[in-house]
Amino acid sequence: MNLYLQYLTALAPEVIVVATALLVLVMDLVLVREKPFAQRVGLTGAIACMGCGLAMVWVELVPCSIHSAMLSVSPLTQWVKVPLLLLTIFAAVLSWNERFTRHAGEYFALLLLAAAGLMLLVSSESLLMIFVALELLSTSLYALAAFDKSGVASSEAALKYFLFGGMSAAFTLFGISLIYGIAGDIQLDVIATRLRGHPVEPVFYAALVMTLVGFAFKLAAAPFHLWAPDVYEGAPTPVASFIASGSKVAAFFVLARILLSAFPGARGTASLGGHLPGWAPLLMVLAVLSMVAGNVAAIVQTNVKRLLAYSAIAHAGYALLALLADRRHALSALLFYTITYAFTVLGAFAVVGVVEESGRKASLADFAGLSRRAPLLSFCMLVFMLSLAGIPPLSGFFGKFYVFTAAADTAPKLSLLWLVVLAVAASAVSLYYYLQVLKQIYAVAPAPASAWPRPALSARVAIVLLAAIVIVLGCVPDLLLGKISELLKSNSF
């Protein structure tokens, strides 16, 4: 096969989906302009909703595999796109009903140019690639944050949101070019290859700590997580739940191929007993530093959208917990975690949209009696609070459950004990400001005058598989788990 015809096979995916954002633009602009917002949303975000279907199709029905210097296409990496794919899918099903912006086809053309740049990063092989599809993201989505322009909130969130990123960013650049000083290339087999059986020199550890700045930042790990809550609060809230889930996959999908595929031998050790330098370390006091600030954090707040953003600084201290366990539990383990967490946070801020809708400000009063209101949405914000939290038997609970087991069962044997306790204690305190939530949903009643907008039809169909998908994970983890083990086993990483 001609070898562009392979690219474009391998890439198909990401075509689908930039042709999607291309074709909404359109649309948007010749053909519905006149239409009322209404039709020209939902045509819209219709046709990207079918842009991400069919792009999900090809990945199931026409499997293909290419390596090179840019790019690595594997089973592995195409299945990681499917659940991006869902969540972009569901990300503009909740913006169907959304009136933060007048501007439909601009709005669903970057949501799909974002879900472009999230694909992408999962299959770059080299660590330029990865910066530039970093950028594809970052950039779509401080276009996004900035959509809401009814107050200065979303203006203020953007600035922010961007500010760090571009920081955060020339760390990560200057970073990569002195791995490519250090090792001669920027491939992440062949760094590996190249620093296997040599010294590693002191330098190297200033760009490892120079890359994982920009990681650091689009995961919101401690203490690269200060833009998190005004970005979330700020936000145009699908623009915020898809910030919180999809880039969170994608992000700690990519991070950890490079550190067990570029660097394995500089891994170093984060036991108590031990003093070897190398990036477990720095895993290790960004998850302590994460699940500490996280937590305490959030138990002052009373923003249900900024109690959310400390609690994913608080869960990706628990997820970089995976990536300091043995490679062979490590990235299955990180997968289903992750995996699961997107679904859930974005159930979550899918609920809180709809409260948002009579005007409210998303603040713990405000769902004061929402059971009394709306039993069905109460229920679901019921499953994604405990999923949260990890209680079983919700796909939180085994999330947590097999990425603590992972750390636990890292050699030398418990010598990650007194990381996992300390996660599992983080994880006891986070049960009590997830409960606040729930004591105004069930315990507290409702204002005498107050006023609930049923919630579109597309809203309730939405949380309802998410809050679905939540339980049958966690009733059924191994649904996931088993696909995740089968992959790993028959592709390399």
Second form
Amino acid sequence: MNLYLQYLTALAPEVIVVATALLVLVMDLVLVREKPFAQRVGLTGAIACMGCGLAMVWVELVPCSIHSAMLSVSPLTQWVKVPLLLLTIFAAVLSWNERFTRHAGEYFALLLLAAAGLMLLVSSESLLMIFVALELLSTSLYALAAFDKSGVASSEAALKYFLFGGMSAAFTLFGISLIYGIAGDIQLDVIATRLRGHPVEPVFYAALVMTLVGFAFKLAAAPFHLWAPDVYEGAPTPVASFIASGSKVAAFFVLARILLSAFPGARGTASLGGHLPGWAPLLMVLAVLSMVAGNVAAIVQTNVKRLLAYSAIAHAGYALLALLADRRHALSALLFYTITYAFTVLGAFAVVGVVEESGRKASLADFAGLSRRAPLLSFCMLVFMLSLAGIPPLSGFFGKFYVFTAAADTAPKLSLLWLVVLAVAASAVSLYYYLQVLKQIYAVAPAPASAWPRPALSARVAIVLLAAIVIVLGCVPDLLLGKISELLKSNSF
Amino acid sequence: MQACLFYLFAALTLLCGVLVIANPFTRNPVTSAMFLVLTIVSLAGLFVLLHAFFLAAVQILVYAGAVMVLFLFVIMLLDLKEEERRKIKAGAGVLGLAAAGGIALLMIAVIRQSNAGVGLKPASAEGSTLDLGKRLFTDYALPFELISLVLLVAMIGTVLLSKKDLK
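Form predicted alone done; form predicted in complex with the partner chain now:
Zooming out: every chain and molecule, the one shown earlier first.
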């Protein structure tokens, strides 16, 4: 009995989110079934946001800390749930005005269950929990990606996502079973103690590669990125924004946890000329491929969603650099980078969603002359694009700067300099395609006689808030970094 | 004797597994489903060798029995004549074989070089229902409950996607 109570208090935020999901389903079925669609979406969406808000308040107000075989709840993991919940709320708000489905209750319930998967992923301590939470997240996202039943694009995207995801999950499970065979346990810190003092077995490297496949898929790191462009393009826009933001933050965090707390001894080195086998060279390969493939392919895109997908692949590459840095900086650089990136990309998708609402597609030409009709929206898009490119006063710049300096500082000093140089060159290339979007918005004349987006108040407020977050975190990065480093100081993980 | 049985069941599992996806004689989906039943049954044999009797029984009852019947229903309800006529592309086949063979060779080489699991104690629990139930509701209570959420998501998703949208 005691055990269950312990779990219940430690997982109260997750329980709140899951209970809200069930409440949303029941409300939609019982109370508002016959009401007009706008009311149904409004009510169920509001409940979903309130549930996430309540969970956030709980996380902030009720400190909790437990470390068991399955679960690790610490101030750090609790804090990471706050941006995840915020991202969920933003995605829910942006769905309010979308008309891609008539099933409001199911939509928000699945969104909330995906959020619960994200939160559980963050505080999992055993590989089994990590796998199950990952499956909860993935299954919800597959269903969400297929929500738009008016055309084939959404179903095709979902099917592709599902097949790729299932295959990579199978590889990850195989890898996890091999790790269990080697270490005899699935709890992260127990694995670390069992592996300590033994020479690393060759089969362990095979297990490592296989386990990484599933995570590389979730992060959309090359060569496991093939699903990303189709899914970002085909899935409903709020869903695509959630896939691009929330699931990335959680996947990066849990990957860092696995690598840094379970396999600290199998690190290896990624420096040029002095390779030692381990996970660092694997991440290095993923990072290089992602940066090159993402940036090169993004240049030729004419659809803004596909462009954002390839840019997401490139950004996964930059963020992987943070993991290669020394333990001291790796986690704070990674968290700062992924969180600011998530808010930025969510904002960019929100603007794309608003443009699509006016009956347009998301191709570059559809953005022509946006600044004449929607100056505020255009300015926000400018902020998001420049932040993604890494232009100074915005948070994207500081994130990249921190990641690159942390990677360059890795002991032995400057051993990863070539990677950093490559990353800087890649992000210089990326400026070209971000500016392509801005050129359409600001410099090209609009097509005559076409409908223009009239974003709803909620969407406008959300976009402006996201832009404000991006600007503020760029000007005062200490707001976020101070908190992260304080949390990292107080507990090891 | 034990080792003999192990190799027998393992070989059967692999052979039937291959025949599910690449049967050289027929491309009839029903035959594939039948070979899947055989794969599951031989896997159950492996479970018995590990003293996991309950798991073996459940494997046959639930997977080979209930789930496969549903599989067959779906296959027979769908019109899969097209699938039968479709040829496997030679390039894709060669590439797939090369990839699978490469991974298999790599795994064999790597496992032969390692002496993993030597220092580990054999599992203490026998696979009885009592032990299994205790484990599920104490040590593994959390993942067990989580799986119910995964099933809920799968259910909502399936109902939603298979429903016809009346516009």
